[in-house]
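Only one chain is shown below, in structure tokens, and it's the form predicted on its own.
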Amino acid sequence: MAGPTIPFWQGHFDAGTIPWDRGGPGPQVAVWLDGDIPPGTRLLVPGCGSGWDVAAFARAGMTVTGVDYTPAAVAAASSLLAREGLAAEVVLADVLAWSPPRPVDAIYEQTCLCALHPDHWTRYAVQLQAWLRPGGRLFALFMQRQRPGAREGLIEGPPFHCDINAMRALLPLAAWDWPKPPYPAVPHHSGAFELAVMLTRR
């Protein structure tokens, strides 16, 4: 598998060393709770991580499921739920592979496209489809980190820059709707910057 793997996660949390945790969920997930998404949605996060964006829908009244293929990222999402007693579901899961029951309302897109290297990309880009009914949304938050290495075609990450033009083409108008930009620039504690865009399967 091109990219990282399990052990390079899961090296990641038994050490501490997880600078992408924010210690709290997205400022972007307040922005589209307010209207966007209703209570009782049925949400997926993949790539879910610790679980504060799970929680956060969960509190809202959102029926939510984390999914996670890193066993102590899945073990610290359920810890925080059970502590602020909440009910969501995380399961442990490889995103190229897995799928709902049946297709969900809304998908919460912040850590896992970025987190995948770009070989993988067209393959999350049909699951994400396929998790999704017609008419459901896509909230996403593309990364916007662009290394140096990109002037001599490198691919550099994790976080892998998410260049809005290549997102279009990976997500293109058959399938989304896409509103028009500019999309709002949601600052982010790495130092970089995510674009959020609401996306409407067709």
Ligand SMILES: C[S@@+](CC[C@H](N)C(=O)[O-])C[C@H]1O[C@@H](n2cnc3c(N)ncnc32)[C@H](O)[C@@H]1O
Contents of the next structure:
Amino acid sequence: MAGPTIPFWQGHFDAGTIPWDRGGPGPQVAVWLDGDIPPGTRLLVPGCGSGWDVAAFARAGMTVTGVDYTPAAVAAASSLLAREGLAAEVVLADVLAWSPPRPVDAIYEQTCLCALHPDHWTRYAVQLQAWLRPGGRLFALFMQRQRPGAREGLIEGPPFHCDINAMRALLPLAAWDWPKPPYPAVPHHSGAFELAVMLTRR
Ligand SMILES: C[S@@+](CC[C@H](N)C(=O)[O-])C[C@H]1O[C@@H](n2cnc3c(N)ncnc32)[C@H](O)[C@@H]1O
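With the form predicted on its own in hand, show me what the form predicted in complex with the named molecule looks like.
Every component of the complex follows; first up is the chain already shown.
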């Protein structure tokens, strides 16, 4: 399978080298919680990592499921939830194969897509569409991390750069309603940033 493996991510968690981790929920969570995601929403967080966003949504009254295939990530997220007494679920599973028991209202996608090799993006996009009920929302943070090697066609990551043109092709208008750009840029301490886009599944 192309791209990073479970041992790759597990090794990062074990060594404590998790440069993507903000040590708290992404700043866009609060923005979207302020009006776009009502309490009671059934929400998935694929590639949930340490679980900061899962905890923030659970705290705000959502019915949340985090999914991650790395045991150390699931352990960290579960322990965060237990420490805070929050009732959210964390599932150890591969997002390219797992499915919820029934479609959900919303997905919060932060740095799971950019963690997957682009060879798997089409499969992941099929999953995102299948997980959501019609009219459900995809709260997406598209990682902007251009690399010089792209000039020679090299595919480098993670994080793999989520070019907005590629995102439009991956999540096409036939299946998704896109808001008009420009989109807010959400900074990350790594120097990269994410474009925040709220899509609606048709
Ligand atoms: C860059 S980290 C981001 C974690 C979290 N979303 C955050 O922003 O802190 C990517 C996470 O996705 C998980 N991941 C990568 N590929 C996955 C897959 N195919 N299925 C499930 N989880 C995956 C990794 O284990 C890792 O925890």
